[in-house]
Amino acid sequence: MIGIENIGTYLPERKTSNYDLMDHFDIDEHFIENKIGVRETTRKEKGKKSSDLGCKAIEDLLFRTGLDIRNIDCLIAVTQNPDTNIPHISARIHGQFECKEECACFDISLGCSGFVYGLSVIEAFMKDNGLETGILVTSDPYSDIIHPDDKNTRLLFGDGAAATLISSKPVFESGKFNFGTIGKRYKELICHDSNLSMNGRGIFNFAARYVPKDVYAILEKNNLEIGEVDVFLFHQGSKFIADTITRKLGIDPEKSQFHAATYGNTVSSSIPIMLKDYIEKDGMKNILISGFGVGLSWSSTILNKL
């Protein structure tokens, strides 16, 4: 059997809060607390880039575990602002972390969908190869390419990573997954020189009609009704799109809550930030994970406590 063990997290210390921005972007506190739902973004250091907040991330994981990552079988990187074109961030963080020379190192390149695809990846890749021990790591630096007029980017994204390691002793058996992609309306989030561009509108809609629809085709396919289902964890893309979702299938909230208020949307890392806090938590059988965003992609599955 293999699934998730544990989680290891980043977010930098650094803080810009959304308060000090309303009168340059002329917005007022219910927009902040209601709409968004984000209170203050992280940022990380200057002249960090993916591969140094994953390896901050690999840092927790291994203090959190006592893992020797110089034994693992392989480290996948999600990532769509790798540090350079070439090489592969996965490949520096081997290289930081002198793992052995027989680990498998490739990235993924996904945003806000990425960890729930990455999770299927790796752990279809680790059963196929026979490998026992492997990390994850989500890390996407959006600071780098939001122009700071930018309404629509900056008052939302924060930094972050996340490590994930998937094992054959896991915490959480992943169940079936499901895929979508809508590649015409890529544009509704995209990076021009270096800039990011998100028609705010467009994503909401995306979400709105896609996720919900998503949601109960991945229960269905795994023999779940939604009150069986503990908790909801849906990325952070702002408080006014979760909740919507929420609204449309008639969660209890407590079950489904917003938890990027003091930290911001995160991109792939979203999701691993909040399961993260579950890993040791009793009570909870049934997790459903759902990413959506850039592409317009999305993947869900349901984790299920061992």
Given for the second form:
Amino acid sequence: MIGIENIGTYLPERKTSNYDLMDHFDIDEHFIENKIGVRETTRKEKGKKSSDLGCKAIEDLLFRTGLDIRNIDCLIAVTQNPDTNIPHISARIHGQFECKEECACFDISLGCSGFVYGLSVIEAFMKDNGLETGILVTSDPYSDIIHPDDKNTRLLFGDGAAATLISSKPVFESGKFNFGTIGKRYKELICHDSNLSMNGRGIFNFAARYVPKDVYAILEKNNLEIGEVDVFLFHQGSKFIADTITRKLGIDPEKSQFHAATYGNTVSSSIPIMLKDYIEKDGMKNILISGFGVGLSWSSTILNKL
Amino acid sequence: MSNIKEDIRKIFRAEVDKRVNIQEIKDDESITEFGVDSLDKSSVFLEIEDHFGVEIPDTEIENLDTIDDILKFINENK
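Right, and the form predicted in complex with its partner chain of this protein, after the form predicted on its own?
The next block holds the full complex; its first chain is the one shown before.
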């Protein structure tokens, strides 16, 4: 059996307070705390790139597990902000840690749905090829592409990365997955000339309409009732989006909390950053994870705690 | 007509932040000036689209700032 064994994460210590931006964006404390839900956003050091953040997350993973990274069989990275267009950042990370030459490396270009897609890809890749140990890195620091005057993005996105260890000694076994794309609406969240632009209303409508339907579909696919799910980990787009999905599904808010208040929306790393807290937590069986955003794209699955 | 208006008001009551006393808004009063923020507007307009089967383009949002505006839009586009 192949599945998630452990997770390492990296959130930069440097932060920007949204309270300091209240006058700049004409917002108040209520808006920060109850609507976007993000009080602070993490900001990487200038000059640091996606691979640097990914390496930091791997260092945390190695600290937590004592893994000898030189022997891993594959390393897959999810990013849409690679250090350079060529090469893939997984090769840079491979070189940084001096992994063995027989280690497969490739990148996946996806945003907020990237962790769930990546999880399915790495598990299938490892099973098909008889691999025992792999790492899924998610690292997509948006701070380099956010315009300081853009209220829609500056208050929400934080930098961060995660490194998920996939092995034959899993803590979580993945159930069946769901995937989807609405390519004709790709412009809702797009980067032109290093400037990110987001149609907040478009993204909200997408999340509010599609994610609840997808939750029911993934529950049915995995033969589960909504009451059998112990924790719902929705991509942390904003508190407003997460709360709207929770309300539409009639979920107990205790099972679907907003976690990103002190770091922000870390794109494909949002789910593994939350999931890390449940690695050693007992008393739960089923965790539903759901990523959605850039593309527009979504993916979900059920993680069964072993 | 009055049923549509009552449905619009129901949507406002359900979707707008409880700290805004939305039930007291007049039909021709600006929802922006009354304190309905951009996120609550997104939520209201989503429900209006789904409930009445209309599509509200982004370019129309600024023009829909009163309950009367919304009622007129629905009647013209339903």
